[in-house]
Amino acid sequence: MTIHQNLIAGEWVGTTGSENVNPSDTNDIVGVYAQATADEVKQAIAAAKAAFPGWSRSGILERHAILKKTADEILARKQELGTLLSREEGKTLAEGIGEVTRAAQIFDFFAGETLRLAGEVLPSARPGIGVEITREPLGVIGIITPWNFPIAIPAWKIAPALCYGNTVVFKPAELVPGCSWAIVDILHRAGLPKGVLNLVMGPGSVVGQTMLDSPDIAGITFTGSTGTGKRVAAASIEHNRKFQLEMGGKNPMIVLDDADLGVAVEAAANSGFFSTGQRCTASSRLIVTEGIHDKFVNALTERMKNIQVGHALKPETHVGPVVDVRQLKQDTDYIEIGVKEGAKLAFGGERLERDTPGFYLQPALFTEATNQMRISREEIFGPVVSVIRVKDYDEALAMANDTPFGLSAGIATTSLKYATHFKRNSEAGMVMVNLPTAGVDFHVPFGGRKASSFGPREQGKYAAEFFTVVKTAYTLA
């Protein structure tokens, strides 16, 4: 197979590669993708540093045209790129196409933002002096992305970085290089000057570590595990580098006695099991008041019986495979842990066989769980959900907030009183009422609290907080 190479200083380089395997069919090799060496990563950082003065002072129409052209091509190729995404990550084709569409929307939004760059002109407290407040690009941005959203997360980091005049060194997750390579290729052909965007694929121990060790990277934006996020933070503090972290979640969904049962069940099934539960915003803790508990569990179990697990590209599939064998083992290990802790495995949790060899797992539902069990406190990152019975709303709210994480939280209720109280008192960065905890818009801020996030929010106009620095200038009239 042809090796998909790294992009460094405007040139495609790399002669050795790693196979990208389809989790729906391990006999299907999606492609071969280059593995960057530490020296190549250093070259990419140097190229980005050299390109920064020119790009940071480039005209807004040039940036707008490149980002808009990128958005248009991504959208025009949504079927092709959605199929690629589903092959390499395991999302269903509908989810893959939806994610590609979202990536196009993100580039289109930030194309528009290049034309809306603004500052402030204020009077000074001292007579005869004017004050200007402007935003300037940060510098070389290191971007490290996870495998679960292989085109949307790169888009929502790369697009604002370029929009605000930064240059980029981009490391995608090893498991899903295909979508990242495609998006970089589109941007490259859209007219980015050499060195403005550099792609370095390969293992974190080589590529990521070299980026962390470099004093020439002014900011790192990272999405991934909590453990790796702490390493990013420690390395960044050493270099006095700006950093942005999006990490884990153990997101609660409260179901109150007054909830619409159908709405609650559909929100819980979508939150916990769709995208194979491999979303940082997925809800794996269902906190259910005792008056509706049994009806809810029975209805959710029936709903789970109709969830079709299979090859990501088959139209009848609702839930695709787990992304790889390591994640599958993690999921099944946690299912064993839940049983040993005393929770009841009410449905699912078995390995499944399909027409093609893949990492298929039937979604699992635990009941009789407590909030102190490991399955209720640690992020599993798979289609494994626990139901916790509580007495009333007050106990449900306290339990929902009793977690080291704080990314997303939901409530199913027909009560305006409880919905309003929950929105104000939930210790999460994003709150959903009668909706799945997973599923956010591209033009509004994304992020959490506590151990889930650190630094400015991502997406929308709030992205400027990370990708720019504020300058205050005084002028004597």
The other form holds:
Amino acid sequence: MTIHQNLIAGEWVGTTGSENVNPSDTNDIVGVYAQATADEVKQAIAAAKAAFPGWSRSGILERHAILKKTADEILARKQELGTLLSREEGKTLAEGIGEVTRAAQIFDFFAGETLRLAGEVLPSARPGIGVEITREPLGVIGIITPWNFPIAIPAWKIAPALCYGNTVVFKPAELVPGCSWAIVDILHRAGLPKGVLNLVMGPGSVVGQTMLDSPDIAGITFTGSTGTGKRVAAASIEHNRKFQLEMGGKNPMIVLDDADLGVAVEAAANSGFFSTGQRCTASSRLIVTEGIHDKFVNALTERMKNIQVGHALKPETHVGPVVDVRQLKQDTDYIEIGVKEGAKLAFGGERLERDTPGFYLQPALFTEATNQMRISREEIFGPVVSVIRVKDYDEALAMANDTPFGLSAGIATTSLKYATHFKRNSEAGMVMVNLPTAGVDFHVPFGGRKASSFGPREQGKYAAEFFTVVKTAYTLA
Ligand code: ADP
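Next up, the form predicted in complex with adenosine-5'-diphosphate (ADP) in place of the form predicted on its own?
Entire complex below, previous chain first.
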């Protein structure tokens, strides 16, 4: 098999690689991807540093053209790239194509943003002096991404980094290098000058850690686990470096007695189980008031019986496999923990056999859970959802906010009063009314509070807050 190489200083390099395995069929090797050494990572950082002065002063039309061309090629290849995504990550083909389309929209959005860069001009408090406020790029940005959105997360970090004039060292997750390699190849061919974007695939302990330890990286944008996020934070403080973290969630969805049952069930099934529950915005705590509790549990269980778990590329599949054996063990361990803690496993949770060897798991629903159980406090990152019964809205709101995390939160209700109150009083970064907690737009801010996130929001025009630094200039007229 040919090796998909790393891109360092405009050259494809690397002679040995690691296999990218399809979680729907472990006999299917998606490709072989080079593993960067610590020395190669240092070369990539040096190349990005050398390319920064030129790229930071490049014309906005040049940046626009490259980002637009990238968006167009990604969209034109959405079937092929969506198939690659589903093969390497295990989400269904429809989800894979949807995510690829999203990546194209993000590059298109930031192509547009290059043409809208602006500052402010205002009078000084002192007569005869003018003040200009401008945004400048930071320098070399380190991008570290997780496996659960193999193309969208790289896109929403790479596109704004380049749009605002930064250079990049990009380290994708070990499990899903394929889509990352593909977008770097597209950007490279679209005409990025050498060294502006460098790809360093390989393990976090080597590649990621070398990035964290480098004094030449001016900003790190990270999405992944809370544990690694804390390492990014500690290392960045050491180097006086800007950092942005997106980490876990334990997202609640409240279902009130007055909810439209069909809307509530669909939102819960979608955000709990689609994409195999492997979204940081997935709902894993369903907080349900007692008047609708039994009806809701019955309807959700019926809905779960219709969810087809299978090979990601089969058209009849609704939920693909778990991403790998390690994540599968985490999911099944938590299912055991839930049972031991006294929650009732109302549906699912068993390993499934399919035609091909893969990591198949029947989505699981716990009832009679409490908010203090580990299954309600810790992020599982799988298709495992708990129902917690409450008396009324006030108890539901308090419980929704009683969590270390604060990424997304939802409510299913037909009451304007409760919907409005929840939007104002939820301690999450994103609030959804009668919608799944997962599923966000690309042109508006994304991010959470508490242990879920740190630093400025991602996506939309708010991305400028992380990827630029503000300068205030005074001129005596
Ligand atoms: P998960 O594996 O659950 O996605 P991780 O936080 O382990 O969460 O992974 C997210 C990203 O962080 C991956 O690209 C991974 O390789 C990277 N990573 C892991 N350990 C480190 C580390 N010590 N330094 C930098 N990056 C790391």
